[in-house]
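Quick heads-up: it's one chain on its own, the form predicted on its own, in structure tokens.
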Amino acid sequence: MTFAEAEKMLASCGQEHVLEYWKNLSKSERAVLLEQISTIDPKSIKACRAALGKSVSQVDTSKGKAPKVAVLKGAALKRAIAAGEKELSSGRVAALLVAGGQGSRLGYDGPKGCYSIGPVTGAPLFYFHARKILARSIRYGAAIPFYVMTSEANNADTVRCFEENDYFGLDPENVFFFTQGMWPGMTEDGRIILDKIGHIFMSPDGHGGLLAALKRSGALDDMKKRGIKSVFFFQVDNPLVEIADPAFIGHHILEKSEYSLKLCAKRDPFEKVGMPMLVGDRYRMVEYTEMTEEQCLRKKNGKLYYLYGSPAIHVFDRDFLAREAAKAMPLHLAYKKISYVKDGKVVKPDSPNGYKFEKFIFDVLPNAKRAAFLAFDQKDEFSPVKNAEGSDSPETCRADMQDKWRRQLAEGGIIVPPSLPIEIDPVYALDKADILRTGLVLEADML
């Protein structure tokens, strides 16, 4: 982009001030600023300005209903597994990982996916995800293409991590990296914020931004060429996730669902998780802040009526993603303290002064013609790494990983005492069935 092109584009959306300090910039600083400006869509800027001072329209949930959540057992479980295995064997399943975050909250300077979590080896989060995908691909004799959404801040380091570890055994041809979008911050009167004289303050556009990013990067076209039908979505901070679980994939297929969610029972009525709710004839994700105390505590048959929350483990129909990627999504605003330039100097505010804009993936749930919900046991599939210490920390996650392996080994008659650290490569033993088949070898290795 040239200066003249940038000037014309900014004028079209009332943001000429972004070039105010052009004459004070070095050649390299000008190049950076022009690169930032080139990523800005005037239509998006107008949408952001229109959203200022507004909130996403709230839906009356007073007459909402809890969704029917399937608990697969017996013949139903066998049918779902068979349907899922057919999809996997036919190469119609892809994995989609949201991995744009940094490990700063964990005291780690780098992509969160590179954070060491292996109880014995210290392997990074990416290792466990990639090895599960590889194990599933080997088991079903078909590739599971792996789409990894990064951010501008961590893309290079993420790719380097995969390269330095030989893609954790995956074929590089089946790994597709793409970056999520970045949105400029704005003042209350709709002016783009400069956090330096030659730099626009930008922030990630949220996990909902993956739809536009999938389209922009060519990932959706790549999925179509590969014949992908079902896309398993998960987040980087949960190494317990059962990626492309055949029962979940099969349930999604059998229900003819466009958007399927795995849900787990809340640990307490007021746990800070989103909950799906049937409002009218459409399902919506309702935040805990939108629920009344009466709704949170309401019980049916001795259990919470709104028992299940979402940890962001989904399966999407690829055609649904493509359809939604062509639409505008609601914008969620966050009022934050953002450094800004005044009279050529950087000012750090003492109170919030600007807005960040995000899109949330669950906002497309009401657009799904059919949705499905499947219950799972939190102790087996969800233990995120979010905090440096306390709950949902590396310490609790490593303990949960080992507890799961110990339970699986115990079913094969192998008792591993809590004092003995344990770690199992998913390619060696992906799940309980593999562990039972290879139990004698594991026992011999440990002696």
Ligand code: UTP
Contents of the next structure:
Amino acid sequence: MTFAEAEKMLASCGQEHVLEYWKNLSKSERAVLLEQISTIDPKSIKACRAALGKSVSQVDTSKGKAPKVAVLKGAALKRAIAAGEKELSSGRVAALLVAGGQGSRLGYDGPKGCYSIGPVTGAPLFYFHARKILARSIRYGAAIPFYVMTSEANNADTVRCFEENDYFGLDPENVFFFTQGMWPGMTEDGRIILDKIGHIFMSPDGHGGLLAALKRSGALDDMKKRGIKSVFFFQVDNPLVEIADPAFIGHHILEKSEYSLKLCAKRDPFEKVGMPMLVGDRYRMVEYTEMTEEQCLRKKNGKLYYLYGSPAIHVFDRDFLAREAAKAMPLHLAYKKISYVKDGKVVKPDSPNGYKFEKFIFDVLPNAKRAAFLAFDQKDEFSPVKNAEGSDSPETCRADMQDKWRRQLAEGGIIVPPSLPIEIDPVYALDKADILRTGLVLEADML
Ligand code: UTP
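Structure of the form predicted together with this ligand (previous: the form predicted on its own):
Below, the chain from earlier opens the complete complex, with every other chain and molecule after it.
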């Protein structure tokens, strides 16, 4: 992009001030600024300005109902597993990881996926995800292409982590990295914020940025070329997730669903999770902040009105993703402390002064012609690494990973004392069935 093109584009959306310090910039600083400006779409700037001061949710949650959530057992479980296994062996399933977040609560300097979580080996989060995909594809004799969304800030480090670890055993041909968009921060009056002289403050556009990024990068075309039908979506911070779980894939297929969600019972009535709700004839994801106190409470029979929350484990139909990728998504605003330039000097504010904009993937739920919900046990599949300490921290996650392996081994009669650290490579044993088959070997190793 040339200076003249940048000037014209910025004028078209009322952001001329971005070039205010042009004369003070070195050649390389000018190149960086032009590069930043070239990624900005004037339409998005107008959408951001329009979103300022508005709440995204227009839904009257008092009219909502809890969705019907399947709890699969016996013959229904077997049917779902068989349908999922058929999809997996036919090579129609892909895994899609969103790993573009900033991980600010964890405070780790690098992509969260590179964070060391293995209780014994210290292996990174990416290791557990990639090894599960490899194990699943070996079991079903068909590749599960792995699409990894990064951001501009962490893409190079993410790719390096995979390369340095030989893609954790996966064929690089089946791993597809793509980057999400970055959006500039804005003041309350809709001006783009410069966080340094000649440098725009930009942040990733949220996990909902996935749809536009899938399209832009060619990942959707790649899925089509490979004959993918079902896309298993998960987040980087949960090493307990059962990636491409056949029962979930099968349930999605049997329900002819476009967007399926795994849900788990809330740990307490006011747990801070999103909850799906049926409002009119559409399902929506409702944030805990949008619920009334009464809606969070128990009915007379002691059960919660809204028992289930979403840990962001989904299956999408590929055609649905393609359809939604062509549409605009609502913007969510976060009011944050953002450094800014005043009279040629950088100021670090003490209180929030500007907005970051994000899109959330679950905002496409109302657009699904059919949706399905499947219950699972939280302790088996969800223990995210969000905070540096306390709840949902590396410490609680490592403990939960080890408790799961211990429970599985205990079913095979092998008791591992809590004092003994334990870790199992998913390629060695992916699940309880594998662990029971290999249990005696483990026992011999330990003695
Ligand atoms: P979180 O909402 O936990 O955000 O992301 P985060 O950025 O990882 O952490 P904090 O809030 O700064 O502490 C949930 C999932 O969505 C991905 C994250 O990488 C994580 O897998 N995500 C989030 C993106 O891929 N892009 C984003 O812009 C935001």
